[in-house]
Amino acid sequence: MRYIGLLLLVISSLVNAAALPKNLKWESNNSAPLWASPAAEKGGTFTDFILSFPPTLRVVGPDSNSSFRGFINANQLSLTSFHPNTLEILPELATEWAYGKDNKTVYYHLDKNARWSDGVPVTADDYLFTMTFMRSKFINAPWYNNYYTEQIVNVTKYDDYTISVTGAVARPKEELHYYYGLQPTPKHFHTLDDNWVKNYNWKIEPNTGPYQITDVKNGKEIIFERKENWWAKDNRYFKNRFNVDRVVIKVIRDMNIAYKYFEKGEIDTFNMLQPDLWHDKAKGRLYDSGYIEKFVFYNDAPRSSSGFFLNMNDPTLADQNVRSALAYALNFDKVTQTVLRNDYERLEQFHSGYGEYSNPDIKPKPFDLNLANQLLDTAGWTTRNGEGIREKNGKPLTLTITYGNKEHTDRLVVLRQDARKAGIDIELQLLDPSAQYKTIMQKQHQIAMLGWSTGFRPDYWQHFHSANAHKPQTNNVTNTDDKEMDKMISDYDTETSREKRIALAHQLEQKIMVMGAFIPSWKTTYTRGAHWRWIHLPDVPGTKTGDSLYSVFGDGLLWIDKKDKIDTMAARKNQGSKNPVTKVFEQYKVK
């Protein structure tokens, strides 16, 4: 009877399995240039820090989009990835892929060696479950519910290791992998019910990547450990990467205190984009004696959409004249020349650094008090109180900026001073990063100061389509609700002509600028930092599209030289000296 049951199960699966189209042209890529160093060594503990403890370990649902989510997502592989220098498509959880004639569907052969952290094989059923999971009401994630219904419309299983993913609209081949790329979700781990959000708040989900969380010390630190027998460790593009054995992420709620930990050698690296760190603190004996080395690495990558996001559900900010007046009243150039030491540049538009997709004709609104005053007069804010703040119907023109990084206070103070000349009173609301994020996701802010992560192409739907307005837990934090823009976004998303898509992107950027709900702030065209001498990097220490030299999970290029660590500690103890090191890398500098 047992064998009859097995036979019936096999027959049932064959009957229910979809038929794979004939004449598919399967592709892979096992010859792209490598970017890791063959000199890399395994071992050691790498210590980093975050400014606040994450509100959850979930990566979807309420409070899940904190900065710590990046560490978790970096250990969940996708079907394919993009080469960080050439942008070629590379195999990851899939070994081969083929394209459907509809230009919407990609077929994948899955890697039969792929395993979850708990040793369970990754199969087609985990991709089917991703669709069930992301569409479920139980995860309380409307953005994902929508995206995995309206954008990714189907996943088909052909056998345990062959699937296809179909999107809503036709796209160029490389964009199919980006927009319709799919990560598996461990079906054996999740139970979807009314209690899912609460029950999975602190559960450690199995992953497919090189590291797994092994310890969570509430409010203090989170520890990852490298999987010694990781299924992909010998794959071509993973060799000589992900080198440290253990990663400790400490919670240090003040940047200045964190820097003191770094000076003691209790933190291995320190990102130093902030001018005061680079110019004022990154000097002295530790640097002069060569114990700590400094790097500047120019990249050629999309720039973060950083700036001020104005909530148009707020009655005051619903007026476009007020929004535009605020943009003209903010003196970004003064901040650049003073607080930022001319290290930063003004961000031009919401999507900057996307090549031809970025609109070369758009410039951010300059500081112009005459224009600010004219617009505020037009908006009816015509009188001023004894402090020079404009009033309307007895109400002062007071706007609150919510932000989550204490180091940004000096910038905001300068902006506030000049805004007062236009009669705008700006209040500063500094919150813990987790509290700031929660406030913004609940759409309870007036003005949010933040920056969004970048993508492969400009993405307007999540930030500006009305489907994501007037509801919590979506990325439309300006509550943009414009039917004309909705149509433009839909046209952009469905357009297959590259030239027409670029034209639509330019039009959308122009509309965003005119609307004024996003005021761009600053950008950098490089990453820079300092690290203890025992941290080693390849001869070219970063990648063209990389935004950090010290990512142990993403690019995963660094390693710890144990001998150098012993020597450096001994030299420091005995007042010894090494050669000081400051290196500047301009291979990928945008001319």
Partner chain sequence: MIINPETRKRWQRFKSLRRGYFSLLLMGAMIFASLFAELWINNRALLVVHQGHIYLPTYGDFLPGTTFGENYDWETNYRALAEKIKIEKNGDFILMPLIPYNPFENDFIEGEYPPYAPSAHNKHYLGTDTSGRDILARLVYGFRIAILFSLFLLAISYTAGISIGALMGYFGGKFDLITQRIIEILSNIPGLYVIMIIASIVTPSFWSLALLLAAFSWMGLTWYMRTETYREVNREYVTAAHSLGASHLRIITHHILPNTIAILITFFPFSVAAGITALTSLDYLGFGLPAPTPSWGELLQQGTDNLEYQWITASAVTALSLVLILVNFIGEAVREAFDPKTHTFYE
The other form holds:
Amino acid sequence: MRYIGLLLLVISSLVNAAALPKNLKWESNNSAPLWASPAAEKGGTFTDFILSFPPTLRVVGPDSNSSFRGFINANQLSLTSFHPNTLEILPELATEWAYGKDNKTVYYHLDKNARWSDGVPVTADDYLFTMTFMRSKFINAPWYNNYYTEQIVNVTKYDDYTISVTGAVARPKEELHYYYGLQPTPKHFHTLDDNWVKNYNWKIEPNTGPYQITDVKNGKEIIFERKENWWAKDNRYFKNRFNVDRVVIKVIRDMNIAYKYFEKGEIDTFNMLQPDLWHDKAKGRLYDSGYIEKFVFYNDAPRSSSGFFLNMNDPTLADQNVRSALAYALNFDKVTQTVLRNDYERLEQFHSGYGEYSNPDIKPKPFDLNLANQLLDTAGWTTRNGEGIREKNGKPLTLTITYGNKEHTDRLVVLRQDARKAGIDIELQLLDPSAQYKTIMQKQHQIAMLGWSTGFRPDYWQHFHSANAHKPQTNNVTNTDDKEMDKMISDYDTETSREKRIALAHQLEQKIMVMGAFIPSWKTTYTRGAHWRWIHLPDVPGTKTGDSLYSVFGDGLLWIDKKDKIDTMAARKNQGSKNPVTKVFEQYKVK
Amino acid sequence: MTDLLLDIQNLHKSFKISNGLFKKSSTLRAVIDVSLSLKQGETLGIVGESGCGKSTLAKTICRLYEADSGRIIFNGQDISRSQNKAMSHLRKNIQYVFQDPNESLNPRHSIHSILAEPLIIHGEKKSGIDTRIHSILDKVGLPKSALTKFPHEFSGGQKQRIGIARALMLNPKVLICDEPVSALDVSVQSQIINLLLELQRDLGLGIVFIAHDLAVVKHVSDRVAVMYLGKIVEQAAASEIYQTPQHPYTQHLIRSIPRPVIGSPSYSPLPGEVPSPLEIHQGCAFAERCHMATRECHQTVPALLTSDNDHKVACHHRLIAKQQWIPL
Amino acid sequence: MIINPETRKRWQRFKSLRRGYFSLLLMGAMIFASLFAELWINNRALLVVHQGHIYLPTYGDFLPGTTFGENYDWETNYRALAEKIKIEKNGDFILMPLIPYNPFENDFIEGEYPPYAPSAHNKHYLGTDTSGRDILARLVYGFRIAILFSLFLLAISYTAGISIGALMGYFGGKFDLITQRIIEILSNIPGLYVIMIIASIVTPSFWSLALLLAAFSWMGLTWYMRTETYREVNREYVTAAHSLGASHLRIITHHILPNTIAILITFFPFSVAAGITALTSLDYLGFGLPAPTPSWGELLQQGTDNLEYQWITASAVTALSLVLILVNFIGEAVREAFDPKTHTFYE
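Having seen the form predicted on its own, the form predicted in complex with its partner chain:
Then the entire complex follows, led off by the chain already shown.
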């Protein structure tokens, strides 16, 4: 009798458990070069700032796409990651991986030591839950619903620590890791129901990364602390990284006031891509005495898709001639040479810096008033009123640019002046960053001035596919709704051949340029900033693909010399010996 | 009866005085069952001490206060409740001269402005205004140069002339003068009184002359009414009142007139004071201070009855009082 | 018009206070000059004689470059035209305003970055701001906007305050009680913060900002008007007006208001200063009128963000101080002219 029971048990377990294919070649990578500094010391508190308190701590759902989300995401590990310099695949939450013959599936052995910040082990069920979570209507996140249905098709559990992830389209290996790389979602934490959005606005989600939020002072600051016994602290690629014990993110609404805090030593580092900060403010006694050091680090990374996004649902901007005319009427070069001190370069396409995927031949529309005037005449805006602004049916050609950073005003007033020569009246609408974001997500803007963060490969679906048009809370802020564009995007998304994908990407960039709903503005080919000298960085302080020297959660390379901090804070009021430090790092400069 | 300019019948007016949040409010009965009449070209004097309700009566007749009950009949028309157009008609016909010339003229208006105002309110044409102003100025004895000046540039007597002029602008039939000379110097008083009499002769005005000074009232009035605590206690022709007063209060008032005759006995005042009008009296209001008050006086209110010659008295013992009176 | 001798006396008294009187004259001159700013600070020429035709470009529609033989059809660059005429000497004539810049143009110098220091050679007498715009132009046009804003704000809040205060005092009773409570509640709302919140969601225009500010400041006058009206209503000349048949409206406007509002003139200069300060504060914080409206507050903000370029802060601070000092002198003199101690008559 006992044997029959046992036999039934064995048979049932065999039936329920999926079976791993035979002959899987398990891989890992434990020999990639290290990039952190062995001299790094643990300890200290790092203070940084953001311009606006985040509208929520959720990472999906309404209003979740704020800049603060980057801090939270950086502390959620993935199955694998990319080496920031060599781009090799590195193990993270997975110890080994293997590829299925279909070129769509990757198998993973999960690290049995992985723990959530509340101590619960990370298991295969958490990956299954990710699919349930991301497909749930309760999270109110259509982009994720779609991605985790159309792109990531299936997750299979083989046992508690073995899973596979299957995507929709066959891809080259590294792209499988990028597009179908899954993150676990803590199953024990989320209750999915109608109130999920409201209930989880301010809940701190358990994570797997080095830091976790320990204190939220509403409107004022958020504090992270490094986990004492972080399960991954001795992993090969995490050693000598994430060195500071505590990170305080203060809310300081004004850049110039934040800079004053920096000069007082209350903020440790300051990114200075802005020309006036770098040229006008970053000088004086503190710099001359070497208390504050300046670094410039050239990188080779995807550039932020920044510029003007024209809402094509607006009746004036629905006309392509008007959109093109506006592009020809904006004198970007004048701004670059004056307000921007030639520190920036003109961005030429939506996805720039994506290696071969970026279109090498494309050029943005130049400043050409004659062309602008011709196009506007063709568009029917033929008469000019007393102030020189074009009119049609008695209505003047007034376009409103909605922006959220007051530092951009200087650039916009210059663009506005020259645009008048083409008969375009630009109104500037500066809003609080959260208010601006809300307005744009509601698609209530005419022209939005924005910059999107970057990805691994160009992604067109979220920004240009009609499925995301004419509805709020999507990233298609131009309301692009074009059948040809849709086809090109789905071709690109489903194409498996690398050459064909690259060709499609180039064509898409060209189409975006012609359509003219996106007018690219500027890019920087380096990152630069200033830091107090107690902040130490490795000999090569940045990474090829990194976009900031002082990323305490992402690269996590910096450490604090506590004794140096005490000494410097004491000494800073005195005039030190002349010892200014400005270093330029060109290892990864794009030729 | 039909040629009566003003016929006031059984007028009542009281005020509610609040005694704070938690006590019941008291009632101040200012005018109690007053009936009077005025003929064209006639002057009716109303006399009484301060607080007896004379001013309230005057303002009620003028509709500056609304009567609680009773009727006011002007030239045969009942104007007690009239509104709007009828009210406008009323205003034109019954005008008020105020006691204090310093207060009754707007300090920021020029004399021209003050005099033009009644005409402007009632929609007169601009061209007619100046003519009328000039003619009235003449009548009250003021020079044309006064028009561009302001009230504070004039003396008390002149200001009262302006007040009278203003009252005359609309060509009223009745002038109600509320103590028009009480605030003036003695030397000026007679000027104003004579002016009023002159105007009455000229324009055939009916005048209601209110005062607390008997001597003044005697000079001006054809008929006199005496008020005590809101009621008319005696009413008769002026000469009758002074020669044969029949109410103890009236008698007291007349005796109180100071006389510049050497050797005349000085008169001792009435005992007590005028009681508060808030108190409710059972019986005759004067009984407390009356030397001939009996139990009947304290219990029953005496009615205003005609004794002879259109002479009305409200006293239980009027005949005795009449007999007791020694003319001065 | 017959002027009340009391009014005449007050005016004489005011004139005798030299400091206040001259401040008023100076202020008046400044306002007048700013109203006609286009005639002396403008990038449009005052007069152009081209091929025998006379053009007056200052007011009115823009003149495209083609009018003067240039090959572009947007607004003529008159400064360049002036240079051209000087060089070519072809019989044309051009007269430029004293300061040939308007407050919106970005005048960049090749090879140098703004802000540019004051320079008589470039005719940027007070220098430029961080976008290359002439500071003197932005000061003068900004002054005009601030003064007009303040006067408009005043007009609304004084009208509302006087009317409602007078009505409260005149009618008294329940109306007065209820209105008082409403005013108390409204007075306790922190107006400036509410305006800042609204401005960060919706960018206000000149008119909407003035109305918004007026909504939070009209209450101030009602207290004064109410007490004064209460006092006047019980005076006999009001009863006299009643007896003449005057309507409520006439009594309020002809009798009570003239006797009560004369003294409001003493508040007037300080209200103007408050209006200018309010607009400047809002602009400084970024919650006022949108870019690129010329504004002293915006100039101050640029100045404090860039303290190393002292001419920006210096211009804004000097201008603001000057105006506020003048206003205070005027206000003091007006108050003294109305001082009752010198006007009491004893009879």
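Here the structure is a predicted model, which means the values were calculated and not measured. Positions refer to the first chain, counted from 1. Basically, rigid core = biggest C-alpha set you can superpose within 1.5 Å across the two forms.
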- Message: Following rigid core alignment, is the displacement of the Lys573 C-alpha between the two forms equal to or greater than 2 angstroms?
- Response: yes
